[in-house]
Every structure is written in structure tokens, then in C-alpha cells.
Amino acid sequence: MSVPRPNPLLSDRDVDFQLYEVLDTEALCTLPAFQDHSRDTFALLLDSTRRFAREVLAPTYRPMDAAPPVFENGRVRVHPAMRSLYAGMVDLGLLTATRPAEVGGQQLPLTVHAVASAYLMAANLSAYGYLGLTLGAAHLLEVFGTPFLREHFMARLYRGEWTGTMALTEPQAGSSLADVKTRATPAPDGSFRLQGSKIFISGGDQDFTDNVVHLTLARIDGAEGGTRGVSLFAVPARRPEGDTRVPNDVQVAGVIHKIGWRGLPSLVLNFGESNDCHGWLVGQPGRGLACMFQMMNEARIMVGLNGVATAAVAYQESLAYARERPQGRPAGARDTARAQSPIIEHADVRRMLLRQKAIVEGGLALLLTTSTQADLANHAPDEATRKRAHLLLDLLTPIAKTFPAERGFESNALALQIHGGYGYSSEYLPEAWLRDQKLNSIHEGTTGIQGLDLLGRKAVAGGGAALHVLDEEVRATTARARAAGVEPAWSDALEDALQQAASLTLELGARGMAGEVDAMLRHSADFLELFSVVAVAWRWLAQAAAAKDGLSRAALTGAGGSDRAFYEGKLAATQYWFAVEVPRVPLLAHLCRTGEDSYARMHADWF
């Protein structure tokens, strides 16, 4: 049986290193938007969130995984702990932490909010899911909502009185939002009457707040087909009428039984079975997807953080297990009377742990860099900096969503492997985290969709303008690494890999411009993988430069062994990434460039 032990969820030392030694997050306080903050105010949020995550939220993960929500008498009943958990998360201030004072916010950088959120996700990602969805819905109403929606819906979402959802997917459409069929009929009072069905609606009903607001895609009667005919509506489960709220003809048609994320219900919802489902237009008619992309892009970064957090908590667990689990003896030791060695002494276990470390800490670095670009894109005082950050943010978002999900699943599988037979049992937690991780490559746009988005839109937009920005950033990092004394071959390898990626992008873009769209996009998944390897190599080189600087400081100050060990571990992980992953870039580029067509020419009846 498993022995409960405290799990730090994420390494505080690594978080502080990434925030202040690699990124210099405190420099964001020079921006007017964040001028009231400092490292001290960042610490207040992070310390309170870490404490809540470890002491309150983490102990509820296993009970919520074992007792998923149930559907009774037309309503969803979630785990009874959620009422106090949600109130506690709201009290942390995370719903409004990044928002301006006029909507009750503290106007903290997204970079700091992302780290705080990651602790909660690592503790219990299903519980955090309600908060993350509500924040996205409220922010969407803040930007695009009418005064009525902001007063009656947004304010309650931000105060934590209600929760929110994204209601996009339909049974017949899946990820193809151009095929949305839910109808919206104008009503004399200025609202609309909705009819249709939605599926996989996370948090679509619960019993710990008074209401749920669904940000819903629908087609106004008479609208054109395709995505340009889709509008966005706010549809509450219970609508306001005077001083009361009445049922709004939003029915739960069923609960989807998931292998992971068991604390957050995924539902089928029917709107307007009695022709009395009221919805309010958000933004302009026919611009629903344009509005929704704000919440979807925020959600993609949130999914990337989910991936990092779920891989991180499993890495911390497997690391602790490897240090305490005795098994076997060193190679060549034949004396069975000799005490067994902890399995971390076995080279293959260290191999698996190092790969986990490279994925987890590389993924966190990627997400924090993406979040920093979002802070600059939204709050830099000059337009040129904002535009530059937007370009890099757009380019990084599909990578930041996908890498932690795909490689995070591999990292979670390694955590299970390190636990051996115990890992393959429900008495230990790695199998549950493995189940949770798989969803991250599916929701908010599958890996295949992210590859199409990166190659088909983001990388080639503006003649490759985002690639020019990335090239400048990479060259700044390699210059810093060389100045710090980092192994020069790593900087050379990164610059070469990026040049291969850039030239490949131009070549594939030219094929698309010539009408050879299939040839351009055939290996978009490999293109995404290639850019993921390069982007994470960039962030590992930045960590190596900071680690070298840290070792120099330690030598001058006589810092303790723990600091030196931390920095040496960073350099070993960087070495690993450049030795094992970066050499894959030429092969991936070759697949994209040659258009290897085995699967493309495969007929359905050949399988």
C-alpha cells in the first residue's frame, strides 16, 4: 500500500529561479500597468496559493477522483468538498488577480498568476477547472459584453457567486465550429431564444454556486453558413427576472464518464426544449468566433499549464519514491548481505528522472515565457513592443498548449514506470495523473489542430514576421549564454536548428501560396514537433545561462552545496536536451520537406 507523503507539487526553488533569474519577472513592475507591484506582492500571492494548494486542495484530489459527479433528478451533484474549495480559491483572489481595479482586480502580471495557478492545478486540476473556466468567461464579458451583461453576469462571475463555461462543441460538429447548428431567434425584448445541443461542456452544471453562465456559439436565424455566420451568446442556467432568477430551459441531457479529470463534470446540454431558453448577444452578430478566440487562446495557455502541472506533480512523486525505494545493488555487487540501494542509484532510473526533469522544467519555462509575452502584448506602453509581443505570443501559443500535453503524457508514463508494479495500481497516484494528462492533448484544440494552426496561420503570417521576432529573441539568448560561459556548441546548435525551421517554413509557405495546400500541411504535426523541440531548447539555453551565472555567484559568496547542486542539475538537463532532442530537428524537417506520403496515399480499405 502507498505511504502518504507531502508532495511539493512544484519545486519552489525552480519557480523562483525561472521567475527571477531567467525571466526577471520583477522588471514587469516598470510597466505602468504593474507599477503598484513588486516581488513582495508577487510573493504574497504565491505563498498563500502554495499553502492552500498543499494543505487544503491536494488532500482532496484522491477523494474527488474516486467519487465523480453524479446526475440525479435532472441536476449534477459534485463532490461535497467543492463548495468550500471553490470559496477558498475565490478568497485567494485568483479570479480577478490580473484584472483592472474597475472590475475589482489587483492588476498582477499573468506570468505570476500562471505560476500560482499551476500550484492549484498540480494539487487538484479538476477543482481548479471551475475557476479557470469562470475567469475566461468573465474576462470575455468584460471585453465584449454590454453594460447589462457586465453588471448582471460578469460581476457575479468575478465575485465567485456563479461559474462559467465554454459551450462550443456540438455532437455533429466536434471541433468543426463552422458546422454549429444551435439556433438563436431574436425576441422583442432584445434577447434571443436558443435551441440546440452542446456536448463535452466542462463544469456545465454543479451544486456549489447559484448559477452557471454558458458562453455559447449559435447561429442567428437567417445567418450565412460557415464560421462567419456564428455569433456568441451568454446563456445562464437560471436567468434574472426582476429580483429573482428562474430556470432558463437549459437541461442536462447526460454526464460523460471520463477516465480522468473526474472531479469536473463533462456534460451534454440541451437548450430550448420548451422554447424558453433566453440568451444575450455578446459582441457583434456573426463575430462569435472572433470574440471566442480570446477565451480559447487563454484556455490553450491554461491547458499548457495543466500539462506542466500534471507532469510536475508526478515528477516530484517519482523523484521522492526513487530516493526512498530500496531495490537491488550496484552492478558487480554480489554480496546479498549488503543493503539494497535506493533505485535512484540505478542508471536507468536516473535516465527516466532526467527526461522527466527536462520535460517538466522545460515546459514550465516555455509557459512562463509565453505568459510574459502576453503581459507585454497587453500592457507595454508603446505600440511597437505590444505588436512584437503579440507576434511571439501567437507563434508560441500552439506550442505552449501542445508540448506540455504530449511530452507531459510521456513524463507521466515515466513516473508510473519508476514506481514499477506499484505504479500500475490505484493505491499509488501516478496512474491517476496519467489518466488526467491525456485530456490535455484533446481539449481546446487537439494536437492535430494545433499543428495546422501553427503551420497554416501563425508561422507564415505576415511573411514570417513572428519568426523574425523569435530569431531576435534566440540570438539574444545565445549571446547571454556565450557571455555566461555556457557550452558554445549548444548555442551553435540552437541557432542552426532555428535556421532550419525558418527555411522550412518559407519553403512550405511557398507551396501553400502555389496552391499545394495538402503538400504544405501534410506533416503539420511533425512541424509542430520540430518547433516544440526548438522552443524548449531556447528556454533550456536561457536556464543554462542563468545557472552558469548562479554558479559564478556561488563561487564568489561560498554558497552552500544545495545551490551548486541545483545549478549543476540545470546544466545537466540542458546537456540532455541538446544531446537527445535537438538532433531530431533535421529528421523532422526532412519529413516535412519531402512530404513523405505513406499515410496520405493510404486508402481506407487498405487498413
Second form
There are 2 protein chains.
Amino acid sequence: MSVPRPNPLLSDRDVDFQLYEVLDTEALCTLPAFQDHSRDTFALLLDSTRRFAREVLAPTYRPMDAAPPVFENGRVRVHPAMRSLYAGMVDLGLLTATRPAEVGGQQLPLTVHAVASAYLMAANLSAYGYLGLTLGAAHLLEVFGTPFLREHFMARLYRGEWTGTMALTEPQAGSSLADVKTRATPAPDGSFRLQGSKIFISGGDQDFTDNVVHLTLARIDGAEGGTRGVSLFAVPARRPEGDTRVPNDVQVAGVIHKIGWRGLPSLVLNFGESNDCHGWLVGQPGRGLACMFQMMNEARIMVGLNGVATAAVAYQESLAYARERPQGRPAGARDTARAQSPIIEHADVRRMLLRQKAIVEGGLALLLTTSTQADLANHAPDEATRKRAHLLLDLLTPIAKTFPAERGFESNALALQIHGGYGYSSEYLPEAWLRDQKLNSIHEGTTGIQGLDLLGRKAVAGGGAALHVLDEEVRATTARARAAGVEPAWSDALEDALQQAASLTLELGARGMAGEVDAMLRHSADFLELFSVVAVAWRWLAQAAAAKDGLSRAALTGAGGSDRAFYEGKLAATQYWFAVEVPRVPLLAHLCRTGEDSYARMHADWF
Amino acid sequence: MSVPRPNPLLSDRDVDFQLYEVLDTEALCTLPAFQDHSRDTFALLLDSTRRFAREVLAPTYRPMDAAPPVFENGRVRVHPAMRSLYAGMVDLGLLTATRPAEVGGQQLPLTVHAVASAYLMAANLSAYGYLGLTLGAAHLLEVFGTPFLREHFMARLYRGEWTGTMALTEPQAGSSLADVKTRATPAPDGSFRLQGSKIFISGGDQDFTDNVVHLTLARIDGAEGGTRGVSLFAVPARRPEGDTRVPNDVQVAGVIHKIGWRGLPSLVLNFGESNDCHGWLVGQPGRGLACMFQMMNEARIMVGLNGVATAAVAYQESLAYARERPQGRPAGARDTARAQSPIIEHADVRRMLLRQKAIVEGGLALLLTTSTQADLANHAPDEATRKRAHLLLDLLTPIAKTFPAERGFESNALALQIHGGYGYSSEYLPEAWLRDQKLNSIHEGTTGIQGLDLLGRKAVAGGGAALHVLDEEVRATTARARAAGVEPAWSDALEDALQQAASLTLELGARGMAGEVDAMLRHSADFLELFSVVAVAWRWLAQAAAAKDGLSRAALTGAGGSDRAFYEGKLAATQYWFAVEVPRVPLLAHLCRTGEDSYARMHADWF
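Next, report the structure of the form predicted in complex with another copy of the chain; the form predicted on its own has already been given.
First the chain shown before, then all remaining chains and molecules of the complex.
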């Protein structure tokens, strides 16, 4: 029943605005690492990725959602489209876009890679998933792998010949990786024999490349308990033996029927059922979690982007639907002889659309800012800039991971709601994106864990050093906004909100220092929500400043109405965020500060 | 992978508390209409329904979700279990429980019927759906039908021999019923010939009873446009002809693939393709919507109950899971030699559980209060009481319909989140209940429409007469709470919040009177949210008062710890609501009052 319409996935106009009017992404090319690049080379990647996402990838979304992978005779058969899709994504250069030339990469900024990837995610999240996982695994091997692993495993992953996975979770160890039980026994040849069971292994098997490498957490025989006894191993499904490859005793024990990301299998894997599973140590023994965590910021940025992209494609769909679907007439007009109006004319539909826009574009702005800090943390030539960027990156990451997952889910639900009864059917796509989105609050550290990470580690680290950096950045933004003529009350409100957040952090940190850890962390979910509201307000204010500048230019040059409309929309969305979300900050701070204890004192048998 | 465990669906202890400690449901038996009843006769219905829901109905939920109805050769074949399930529900007496003896009913209060039905809804929402639709159709015929329709249609519906539907929506007329196009042409025999197409007709065909009667909106030839040209008809799938029944030219044109309620088909129906579709007028010509709306309060209460029940069963599941699933250790304890703790020991998990409890039990309290007002509005012997109850019923209905749909969806998402990665799989049930829940914000009037109804009609009607009644009721509750020793700040906060809501309503109403309808209604969604927070706070305060009384009794009698634990949980949930939700009231009121205009001025081309 639904009419397939081209979906832009994300707004190109918005992406360009974010990169070149809000941020100054081209300025990254002044860093030695990016000196070969320019806005033109960025555009090469962006243009080809956009085209591939829209023309090739997006049409495969529905068929892949409808025909999830099949587990038969011990192997997983994925959708047949994946073979050419994967090759196509590899051809775009996305596996190595940010990697140095020595491993075949283009050494582009993460910021550019991130926004290009967002188009692929919006087009077909599952298909992108294989690429993202492979990239993560190869990157780990690049940084921590032995020459053998780099040559035999990493290079094939980066060339797209194999795919990779992260094999962390076990049935009894999900959020609690300290409880990993998989064992690794040293073998005479310097490798290890692994035994254990892993669960929720995304892309844990497929039939479109020759091999899969599992980056696997395990405990070397005799290692201590807890996190410091956990090491990282590369475990291929088929291992090199001389010039050939032989099966490596990694068995697919079952497929989990995920409710979304249905093109990407999630598997139970058994390692070493026949005691013949070879694994190679990656990094130092006992440093497995440390290695993983060194990649964690970028992994979590990618999850944040998944969330933004999934909310974005649904927003675009509901926006197009609202413009074309006639139903009723605006308040006051009851003459049924008059044609029905498109539902975008109803105030409450515009409210839902503007809320989606605020979440989607605010989320994208947050992710690109966070990615830019990652670029600076990795590639700024001077230590001080790197350190400063790292502090901000660490602080922003749990927010950038969580905000799109949680508010994105709400945004996806609004996209469904705008479609009315049609939205409740699988003839239309919003319900599928809503299913996809729900995973983002669970994987790569649940929302609860992000809250603990932000409050228990990132915000209080170094006496609140990251907050000082954020404060400087926010003041630069408010200065720019004031200069551009943006409503000054918004700048005042942002500075005030950040001030509240900072003094709250100090108070809670002091409580933790005094040993009251429970009281400190009790409202970590509200603390994270508070910081999300503030961080997104910051990014909306930056957009408002750029929009004001854009309007001034348009007035000078007599630019077209569509440009002016774009900028006006940005100002309205900023107004929305400051009117609806920022006023929640004192309420959230109050909960954190008073340590409101209803659920703390709620005994398990009181429910 | 999941371990099926008995799910209580709703807490019996809570239901009894709500009926007999918070409300005085037995006092309804002093009304002449209910004089044959007592707590004992209520218990007969409740006990048998609970047992059926748990033992017979609940086990069919997963199979029915997994094997939705099939459309073949023009007919719909539903899950084979439905034949005995429907007969079982009919045997419980639920079709006629509230109806008078003259139509074979027991004349029980709606309050009792509602809470009994909630168990069925929680067990298997789709299976209940057939019953609820039939009840609505039969009730319409009982009130508005001719003797012919009552004898031939209504009686068979009430006896469970046929089922019924509501055939309102058309492809171009969903929320806008004024745009219904289906035509009805008078025939010489006094009946009509219908032609048109209806969509989203739940239960529009099935194969477990002999016939289906569609209560259908259509426009008699020559009728005026708009709502006042719409009439209501009874259109059976097979019509009586002499002693037999013949097909009535109602064709199933397609099945919509709903994402939830998958045991109940949603159909496209074509009436009169061969110009042989007979329908019988129900009520006066042109009064079709008026007839429908006379039943609307009860229909919307039923949707609210759907929402509460669907959130409740998921809450129970996640509570049991949180008590048994070990993962990690509470903050500060990192010794992995120590066994992992059940996740209910983590503060953030308790936060999610308490939020669910606050929504589920607060929602149930709201629905039972609303049902009690319906009982008084229908059956109080004196006109003044009926009128007063009707005002409150009208005011509460859009809230009781929407709160469980919107906050219930959030609650269902939390139940999934508590299950972590397992929650994201269809091996576990939370994802299915989340899908079911989403419909409740769409059908029987979307959330947007409920907001317009509350602000544009119910709150301002008669100069705010309903708010006066609510104010009296709230003051009775705060008086009881203060007397019982409940935290007095909560009573103060509730009175203050209601005062804010009332003065806001007057202000907005005045704006409407001044012709500024747009400005008045712009924040109807926030207005509805504000009233939801207040109404649920009212019902939590009533529960807190009853809990305090319960604790006093327990102290006197030395009652068991489980009773005390139950009451303490009620107090903690009340504290939660007053700490987390009630402080939002001034923010919401501010948005409504200032008429914050970001989305009002957002042009369609600014997005």
C-alpha cells in the first residue's frame, strides 16, 4: 500500500551546514596528518558514499529486514545481496578512510568518515554493521597486533577479504566483562587454545567473504580474577595453516532472533568444542579490556551515529509523509467541501516534526563535534591540544552514545505516530527503524552504564578538568552567538545551565571522595540526561549562530528563499530546544543534588 | 533460550488494594442498579477471570503473535485456538457483565468489569480484542437499535454467537470522520444498500463464529457534507433471509500487516462491490457520529486499560527477571570472587522498575477512578450526582486513554531494557508487548486528538465546571492523606499543581473566547501531559493515604511483613512521582501560557 518514495536519508544541506558553517572541518587540513586533504577530497568521499547509500544500499533495506540470515548445517547464510553490497562499501574506501597510508588508508578525518558512514547507516544499518565491526577489529590489530597478525589478519580485513567481530559477551557476562570465563591455554607454538562460549556475536558468521576474525576476550590459564585477568585474542573462523586455511573449531551454536538489525546475524559461538580452537594474543596479557577500551570512544561514537542516522531516515520519511498526506483541516476550519489539508498544517504534527528535527540535527551536531575532538586528540601536533581534546572527547562520548539512542527512539516513535494507522503496519518503514533503534541503548554499554561512566569517571576526572574545557568551548560559542545577533537569552541560559552542571559535578564528586559512592551515583541517569540537554543546547546554539550569519549573508547577496528557509528552520529549532528542554536542567540537578531516595530505599520485596 | 515462568499479569494484591482500600468499590452496591451485588459477587467474576487469563489465555499469547491470521480465498482464517478461547471468554460472562438482566446481563459495575478485563488484556490483547469489539457493537445496538436489530443482531452478539466490529475509518478518513464517503442508498424494504471501502477494520473477518456484524459509518444519499451527514448502520457479513443467512456482499480486500495485536486481523473491507450489501440504520439519520460518541468514553477507557495491562504484564516480567538475573555487583564491590548480584540490586535497575511501577499502578488507579465515575454517571439515582460524575468522566477520559498509551510505551521500553540483549530478541516477550502497546496512541483518537479534546472541549466546557468537580475530589483526597499522616508536602504540591492547571485553563479558555483558537490550542499536547501528571499524582496520593492506613493497621495487628512491604512500596512510588513528575507542572504550564511559538511559526518548507 505504501508508495516508495526516494528518501534522502539525511539532509545534504544540513550535513554541509554542519561541516562547513557550524564547524570548520576544512581547518582540520592544517594538521600535518590531514595536509593532503581539502574540502574537495572530503567531497569525493561524501558524494560517492551518498550516491551509493541512496541508489544501491537503501533499496536493499526492506528485503534484508524481511529475510534475516538462515542458520543451516552449522553455517549462517545471509541475504544474497550482501556480497555485492559489501564489495561496494569496501570500494568506497570506507574501511580504511581514516587509516594511514602505510595500511592502505587515505588518512581522512574521522569527522568526514563519520558523516559519510551516517548515510550508509541510514540506508541499511545491518549492511553497514558488517563494515563497522570489521573496521573495529582491524583497527585493534593495527594498534596492538604482532607483525604476523597485521600481515595475515589485519591486511585482509582492511582489504575487505575477511570480516571481523567483537566477541566479548558471554551468557553470564554482558555488562560485567570482569566475569568473562572463556579460557585460553598457551600452546607450544606461541598461540593459544581457546575454550568457551560467546553470545550476541554480531556478524559472527556469514557467507560472502572467506573468513571471519573474532576479537575475543578470554582468560589465560592461571590469570587473576576480575578485569585484569582478561586478555584479547584474534580467533579466525578458518586459521592459516601453511598456504591453506583449515576450520578453527569455532562452532555456530545458535542464532538469536533480533527484533531489528535483521540483516546482521547475532550468534551464539562455541570456541574449542574439539579443543582445537587456535587464538593469537593481541596486546599484553591481562590488558584485553584496556585494549578494547582504547577503541571504546570511537566505537561508542559509531553507536551514536547509528542512532542519529536511524532517527534521521525516519524523520525524513515522516516529513515527506506529512507534506503529502491529506487529513482534516486546521483548527477552526470545518467546511468539508474544502479539500483536506496536508497534515503538516496541523500544529501538533509540526510539533512532532520539530521535535524530531531538534533531536536528529542536534544529535548530528553533537556527534560531529565529538568526532572532531577525536581528530584533534589523535592528530593535533602539540601535546596540549591533544590532551585538551581528549578530555572533551572522553566527556562527550557517553553523551554522544546515549542521546541518539534514547531520544532517537522517541523520535522514531514520533515518525511512526505521524503515519497514524499506516505507521502501525509493516507495509511502511517507520516501525522497522523503530526496532533498529532500540538496540542502541543496549549494546556497547547500556544507557545505565554510560551514566555511571559520565558521572563516576569522565566528569569528575582530574578535578573536573574536562568541564573546564567544555566551559571554554561553550563560552566561545556564546560569544559567537552574541556577536551574530542570536537571541541573547539563549546564551545566558546555556551559560547558566553549564554552571549548574559544573557545580553539581563538584558537589557529587566531593560526595564520592567522602566515600558516599551510592549517594553520588544514584541519579547518574538524571545526570547524563542533564548533560545531554546541555550539550545539545550548546550544539543548537552553535547552529543558531551559523544560521544568523547565513541569514545576514543571504540578505546581502539576495540569496534564494530556500536558503533563508533553511536558516529560519535552524533558529526555530534552537528556540524549541531552549524553550522545552533547557528549563528541565534545574529539575534534573535538584534530583541529583538532593539524592532523591525513592528507588534507593525501595527494597526488592517492596515492588 | 528464555525460561517460561508464570507471569501474574497484574498484581492481585494491588488490584484488591485499588478496589477496596483506595476506592470503596463495594459502596457501589448501595446504588439500586447494583443492589444485588456485593464484594462476593465481584470476587466470583474476578477469580474466574484471573484463573482463565493465567491458565488458559496467557499461554496462547506467543503462538498467536507468531502465527497471525491468514487471508485466503476471500476469507480470513485466524489462529485455531481462538474458537475455544472466545467461547471461554463468553462463558466467563464478560460480554454482558455490565448489561442489564433484560439482555441477559449481570448488571455489574463497569469498575469491576474493567479490572477483570485487564487480566485478559494482559494475557492476550488480541484475543481480548474480539470480545471488546463485540461488546462495543452490541452495546450500540442495545441503545440505538430497532427491535429487529436487537433481536436478530444484538442478542447473538451478546450470546457470543457472532462477533462485531467498528467500521469507521476509510483510506481518506481516519482522524477526520467528517470525510467519510461510504454511501447508503435507501431500499424499498426499509434497509439500505451500502457501497464503499473501509480500512483498519479490526476483527473484520474470522472463522470461529458464524457471522460478523460491522457497525458502519456511511452517508445516506443526499445527506449534507461533514459530520452531520454521517449515519450509522449495522452491516452483517451474512444477512438474514427468511430462516437462513446469505452472503451480504462484504468483501475482504486485504489484510494489513500490523506490528502488534497480531492475533487480531486488521482488514480492508469493500462494501457493495456487487451492489448487494444490505445495511440497517442504527439511530437517527445523520446521528452516526453522535451515537458513536455516546459510547466513546467507555471505548477510550478500554483503550486506556489496554495500555495499563500491556505495561503491567511487561513490568511483572522485568521485575521477575531483575530478581533472578545475576550480573555485576553493586557500585563499589568489584571482587569477582564474590558471586554476581541479581540486577535488582543495581540502583539504576531499581529506578527503571520503580518508574514502571509508578506508571502501571498509577495508570490502573486512574482507570479505575474513571470507571467508577462512569458507574456513577450511568447509575446514580439522583440527577445531580450523575451530572457531576459525567463532568469528571468527560474530563478524565482523554487522560485515561492517553497516559497509559504514551507513558506505558515508555514503561514497556524499560521492561525490554532491563532484559539487556535478551530483551532485544523475540525469544523474550517484552519486545512483543512493546509492539502491542504502540497502537494505543493511535486508535480510538490519536494522542494529538485527545489533547484537543481535553483542552478544546472537556476542560473549558461550562466555564470549567469539570475542574470544579476535580478540585473537590482532590481536596477530599488531600484531606484524607493529611489525616492519614502522609507527607504533607505532597498534598500541598498536588493542590498547588491543580491550582496552576485550573488558572491555566481559564486563561486559555479566555483566549479561545477571544477568537485566538490557534494560540489557545497550540500546546494542547503539553496541556494533556500536564493534566496527566496531576491526575496520576492525585491517584498516587490516594494510594499513599490508603497505604498509610494499611501500615497503621499492620502495626496494630502485627500483620505480616509482606503486607508492610507492599505499603512501603506504595509510599516510595508516591514519593517518586512527586519528586520526579510533579515538578514538571510549572514548566508545562509555562509553555501553554506563553504559547511558545517555535513550531507554530515553523513553515512547512523550513524543515
